Amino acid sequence: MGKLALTGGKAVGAPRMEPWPPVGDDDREALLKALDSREWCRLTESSAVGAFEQEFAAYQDARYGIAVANGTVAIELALLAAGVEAGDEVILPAVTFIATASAVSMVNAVPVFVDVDPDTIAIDPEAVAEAITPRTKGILAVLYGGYPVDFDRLLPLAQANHLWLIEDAAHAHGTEWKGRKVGAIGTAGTFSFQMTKSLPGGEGGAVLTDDEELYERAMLLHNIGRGMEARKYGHVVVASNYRMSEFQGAVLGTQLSKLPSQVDKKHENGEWLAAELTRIGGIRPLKRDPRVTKRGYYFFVMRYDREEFGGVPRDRFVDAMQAEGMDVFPAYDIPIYANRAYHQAGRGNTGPVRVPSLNPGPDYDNMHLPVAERFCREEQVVMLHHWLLADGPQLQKVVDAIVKIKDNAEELLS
């Protein structure tokens, strides 16, 4: 294919695709309807937020849903509704966006990071089992990139130890495990609707569950300590305000109508691309598992092996891909515990919490989780989900760029 673009050759060229988020007349009409209603807060029976949360819960195979302002507070709300108290320990994977951990810290609980499975980058059940202590109250399992955790191992482990299991499904809209969509397979699940997500609302989030008592607690807590039937005052618990605005609810309702067909196409294209990467070698997809019956995506995750690319470091490979027109990147290039927020002064009292922690927590400064560190620093290459909406000939360009770089890897070593 000729000389690499990074060293002066002609680029493969970026695939043609529609911009993200998708915007149609239905989105404009929904926003104008909310604007003209002058009911911009979810305080009416005809609330767009109320309609959306019911539709989204049904789509994700959950009995109950609560829409909130963003994905971070969705995790906080789920933790509080599950009964987390100051000093409690919550086990979570080291590979995730920091909001997963900061939500734990913001309710004054203690994040206990564990390693991930090298084939799936999902939380390692064996590592979870080893991390359980008398202070452990639950597992916060991240569906990284949209890939499910091993529910067949985690659910029995949680039940045997009287722990709850919350799914951080911010990346996993539409993902299915054994034919059931994620989000309420565990005790509860949380989602994000930030602009880049598979279901975009600018911002926004949701808590899903099949547990009626947890739902009722979460509904109370998300509305300043009052039930939705209380239109003004009459607060029964001290709580914060996590409500979603009607503008977010309106656009999410129309975006949700687009989601099922998008998920289907991304799943199909993701399987094709995974097969192509396996054929090329040296840039592996996450492990294919027959229990994952539908794959929703946020990241399409690739695992780079520098030895199969002639010793070219991961970051140099990423530079070469970008020069060819491919918008790939390393994503989270350090585990969460390696962030400054969880180092030194961040240990124990990790953020603007209002009650001093009853548990100093792990020594994050000296934590070493080898799979997470190797994956973040040397292996991880991702592209965002909407690339999987490209037509076949356009997606082929990603494959062509990888093959071109592998065939000309020596150019990157000079």
Ligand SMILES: Cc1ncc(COP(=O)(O)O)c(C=O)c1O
Contents of the next structure:
Amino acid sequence: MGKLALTGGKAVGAPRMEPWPPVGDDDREALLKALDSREWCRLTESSAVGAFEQEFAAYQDARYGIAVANGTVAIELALLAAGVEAGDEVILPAVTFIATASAVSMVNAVPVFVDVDPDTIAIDPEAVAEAITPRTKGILAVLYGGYPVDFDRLLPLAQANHLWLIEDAAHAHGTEWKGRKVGAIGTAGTFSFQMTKSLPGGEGGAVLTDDEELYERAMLLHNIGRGMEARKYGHVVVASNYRMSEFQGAVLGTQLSKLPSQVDKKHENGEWLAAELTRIGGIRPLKRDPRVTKRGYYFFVMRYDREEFGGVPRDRFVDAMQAEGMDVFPAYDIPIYANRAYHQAGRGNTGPVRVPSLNPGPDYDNMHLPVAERFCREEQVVMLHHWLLADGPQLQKVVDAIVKIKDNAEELLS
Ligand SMILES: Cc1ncc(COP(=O)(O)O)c(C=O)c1O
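Follow the form predicted alone with the form predicted in complex with the ligand, if you could.
Once more the chain from above appears, this time first in line as the rest of the complex follows.
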């Protein structure tokens, strides 16, 4: 019998923490109010969705916000509002959730995957520069785990090449770059309020922007091509229905009031945990950068170095952590282009309505981006954001479990 829980020893034990998402009387009251109003769709003056989208935009330092059904269609809407057309190339990172790429495919544009920076897992600006062609229309940059992209390099690059920059900020509620919250630093930004996210609404999403014209277009498109004054049938563009329901809007309103203090606490605990990991060695946090003035979190991302753990593979380390009571996991364990979905879809316009002749597009079958592949397959270990709401002594257990595994790594090799 070994010392590690996986080899029969006593587990460190899971930290005590509140379950996610948090539920309070304010959420119950808001939901009941929406129910009793019998106005379950946002098409009224007193809409909870209308109030929420404005409050959320203000929180993220954006002038305009449009709440939508989820984070996936938020990206589709942002792409359409930015003027994407079938066959256009959109540059995006290979490390993300598939929705970033599938949204590009769904509007019949072509996802062009590029590699990420090994220290931040943000899209690599040099790789972006190399991927630009005359067909490129924009950059869809993911704020991975909540870590911002390098706006100082991406914005001038976008500008010089007449590209839009959309931030997929599904992970990044509350994140700040040089004192400004993300979402409208580029042309537009999109968020997810799916239940596990740091602002949970069951499902939900938003598009934020400072660009009035883009906002007007997105507003029109999101309501089947008509203005918000309309219960009427005057549709001016052909579009889909992206609207958020009043139930989502109601619960997001109360959840938003809890977000700022949660973001602060997670930021502080994240800084503490990052310093502890650096001390342990072999399991690195993302790079500290003074321009990142506040870290919003979806994942607390750790990079595992097998060599420093006596040759124990990443997945065996994850099993050992779970046995100790730590709910860590490898997250997205392959780059997006390696998904069967992209291999089956073929090349070019990979959406459900195939227009393959428009643009041959990249060869996903034979694509290899080394940083993304190593990170996804060998290094990435994540913890969900709400663990950072645990009190210090509870979070200490994560550190204790890692140290214990490192000290007894040989038990995991037999
Ligand atoms: C990076 C990223 N983009 C987009 C989405 C899509 O959001 P949703 O699940 O709300 O559709 C997700 C969802 O997890 C995501 O992680």
